[in-house]
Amino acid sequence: MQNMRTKVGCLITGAAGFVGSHLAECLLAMNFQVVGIDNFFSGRRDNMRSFADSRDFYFYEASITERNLMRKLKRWHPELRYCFHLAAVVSVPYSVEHEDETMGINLTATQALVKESRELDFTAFVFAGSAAEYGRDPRLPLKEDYATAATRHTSPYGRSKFLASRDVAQSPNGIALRCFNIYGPRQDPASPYSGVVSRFLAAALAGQSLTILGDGQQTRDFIYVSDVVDAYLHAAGLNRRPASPLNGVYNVGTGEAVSILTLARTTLQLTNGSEAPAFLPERPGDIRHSLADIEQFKAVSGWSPKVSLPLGLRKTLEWFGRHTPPEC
């Protein structure tokens, strides 16, 4: 057990977000000190309810664009050694309408933070990349080196994440994880940032038809949130022995493609739903297929996904059973 005065500190940007709150909860359970920041642009205070009163959790409502943010936090919390940078503009439509703002937050602010982390001798700076960094690359499964400066990104969001991942990986203490389709508890189905899993579950529980855009044969690589949290810990070296952080860019997914139609059928089976899915026209610009090659990250870190889709859906469904989902 670590002495209370010498606990290692971890900074999480976007701590009130879906993934950030799960990561904070896990690190606190591992006996780390956690400093969280969020400006609630997409995060929710309620996500932090289970740990907000922990004596090892310190929260600041702030933007990652604030000058010298890490220096100030390091001065207040000298124990900080690890940064998990999850805060970002995460909406693709919003990024299209607000390109300059998106690049300023997702790229420029990230560049400043990783630079400060080096100057402050942080052991690791782990960045939340995105599968959107691959644009419309048809080669499957997607390998890390497929994303290049020549990649045609479909949005400022994808472009900003790619450029930020590249810069983070060039830092000696930088690790970027390109996560694919994350799902699980606390993912708000009413949020514009939510994924198809939470929307399907909320609709099925409400006795509504599941809405499928297109023919349902589109495929995605769905990964449960606890596996993503585990990947962040592996990247930083916090649950590996010997404890040593990685460096570079890595995919995080399951390596398994699941069609939207299969997801809908599984959801209906788990919820005893009888309403047939409703089909609407496919959204212009949607990527047809997405699948991660995760072999590189597995090889260097020892990480592997543990939660199957049926189990992950059941766990998420159990959470919905304890929480009244917002109207979809």
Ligand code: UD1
The other form holds:
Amino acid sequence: MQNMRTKVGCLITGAAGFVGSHLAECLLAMNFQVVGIDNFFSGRRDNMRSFADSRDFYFYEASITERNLMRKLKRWHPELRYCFHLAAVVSVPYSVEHEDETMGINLTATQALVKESRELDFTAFVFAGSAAEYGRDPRLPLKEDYATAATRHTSPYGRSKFLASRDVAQSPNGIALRCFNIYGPRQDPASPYSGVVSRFLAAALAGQSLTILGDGQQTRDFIYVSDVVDAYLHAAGLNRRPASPLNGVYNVGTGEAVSILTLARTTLQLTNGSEAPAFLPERPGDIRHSLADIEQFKAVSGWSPKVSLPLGLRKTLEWFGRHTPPEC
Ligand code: UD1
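Output block for the form predicted together with the ligand, input the form predicted alone:
Expanding to the full complex; the earlier chain stays at the top.
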């Protein structure tokens, strides 16, 4: 049992982000000390509202590119033993326009952090990889070993995540989770990298028609944010006794393909929407199908996704109902 003096510390980079804030909330509820950093490039202070005043939460506005960042934080918080590295350039279009910056943040800074984590004896360094690491590989479901140095990535974002995941996995304390299409409360429908779920829900709640880009037959593997948080805990071994972190690269999704048309229909049913969706041309460079093979991660960690799409959409909708969605 942990007591006040010996709480184990977890560092979360990107703690003010969509997923990072859910992870922080969960770790605090599990009685860990949480040290969060964020530079608010895409994170929002408001995402941390529910736990910002917790006495076990320490927040620093900082960039992950800062030299010796972990060393400094470990000096201030000697309890730190786990790092969840989620801070990144997350916008694909932004990564195309700012390739060097994306590589510097998503790859070089990650390499420096994982190295520091090893030197500082961190038990686990868990990295937020991405389905974008597979480029447009047509072999479905996507298995971890399909992404290789020969993969043609569709953006600097995908390339940077692939290279960083590979380096993280080579570290004895490193685990990279390639998350597919995450959705849930706090995903901002107004940001340029908003996912289709938050855009659909915000539009439906505003009584506007949903916009389907292309014919709507394209499919994605949508995973609810609490299942992703649970995957991070499993990766670090924090919900096993004794804690035994994994090592390597693993997919995190549901293993189920859902078409954008089905998503639109389900959204309209849940919101009692009657506006017919509007069809616009396909997004340039859009991937047709994306689906995770999650067997490896399930086998090594015992994790499995729990939240069905209708349930996850209902929970997200409830949250949207309580928070006026920004204009999108
Ligand atoms: C997502 C990520 C992207 C990442 C990729 C990796 C987001 C926002 N994007 O892209 O960073 O590189 O996974 O696989 O998380 N759509 C509509 N109407 C809308 C919005 C989108 O029909 O209003 C369509 C898109 O054209 C696409 C699908 O919905 O076909 C999913 O879009 P999106 O949520 O942006 O995710 P990905 O394209 O998978």
